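The data below hold one chain only, encoded as structure tokens and taken in the form predicted on its own.
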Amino acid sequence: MKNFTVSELIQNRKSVFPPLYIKKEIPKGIIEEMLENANRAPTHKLTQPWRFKVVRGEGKSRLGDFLALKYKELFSDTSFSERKYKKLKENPVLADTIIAIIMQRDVDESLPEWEEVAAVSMAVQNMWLTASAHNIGSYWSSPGLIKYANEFFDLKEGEKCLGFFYMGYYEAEIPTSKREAIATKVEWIEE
């Protein structure tokens, strides 16, 4: 593994989608490193709202079947798309590992919910940067079906699924997405 500067990691991080993943297992140690780094995210009042469910092996097929069947159940009468059905079923199987991103709401609601979501997002960014450092492609998917995640996962009271973090090795060249110049988004107030 090459040593990257923080700026290099951030500037080269990109979304790599499941159809581009190759059949190569991500070592459990790297996944554990990603989760440890997620655990170091900033958290107001130390609520540490991030929770994760790691899906591998046959669990991926079960997750894909669940998502596809739930989609069919909800949309068979209205806007059902065979393409979307297949994508929901196949993407989990194409990934080596999927991590369900869960937020545990502070029971006392001592913080606004957006702060808890922001903390979980920073935890995911730490995982993403760790994956990038290991040349592992990843992608945060947040399909509308995540609101039914409690039917698949054993979510505790106050837990809410915010999406799925798909991961896999890849060989394709993935261009880094373009960003507008930061100068167009910043106003300096110095007086």
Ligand SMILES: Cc1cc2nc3c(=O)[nH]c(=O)nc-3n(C[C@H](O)[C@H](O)[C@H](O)COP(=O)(O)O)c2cc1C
Given for the second form:
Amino acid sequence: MKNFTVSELIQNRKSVFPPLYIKKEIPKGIIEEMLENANRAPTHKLTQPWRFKVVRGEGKSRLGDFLALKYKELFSDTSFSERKYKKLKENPVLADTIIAIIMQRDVDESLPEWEEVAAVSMAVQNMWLTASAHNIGSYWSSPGLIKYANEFFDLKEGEKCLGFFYMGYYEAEIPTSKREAIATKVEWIEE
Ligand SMILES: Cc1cc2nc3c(=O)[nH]c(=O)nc-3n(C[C@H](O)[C@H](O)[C@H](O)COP(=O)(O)O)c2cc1C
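Having displayed the form predicted on its own, please output the structure of the form predicted in complex with the named molecule.
Below, the chain from earlier opens the complete complex, with every other chain and molecule after it.
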């Protein structure tokens, strides 16, 4: 792995989507490194609300089948799209690994929920940057169907799925996405 400065690493991170993934296995050690780095995210009151379900092998097609069937069940009478059905079914299989992003709500509600969502998001950013440093493509997917994730995963009380982190090696050249200049989003208060 190349040594990146922190700014290079952050500025090169991007979303890479499953149709661009190639068939090349991600070593388990890299997934473990991503999870270790996720675990270093900051967390108010040390609630450490991030939980992950790592889906690989046959688990991927089971997840794709679940999402597609759930979509069909919910929308076959209304806005069903064959394209969306296919995408839900196939994307998990195109990925090498999918990590379900779960938030464990503190049972004592010692913090507002948003702080736990924020901590989980910081954990995801750590995973994303780690994947990026290894030239592994990834993205955070948050389909509406995640509210039914408890029908696929064994979720404990207070656990909520916030999305799926898809990943896979890729070969295509992908530019980073555009941002409005930071100056339009910042006010400096110096006096
Ligand atoms: C919380 C969160 C949820 C996201 N959900 C989706 C999603 O459901 N579908 C999608 O295509 N991209 C999703 N994304 C990825 C964004 O589309 C992507 O980050 C954005 O377009 C900027 O591109 P970049 O990541 O390459 O900088 C999500 C990103 C975040 C942070």
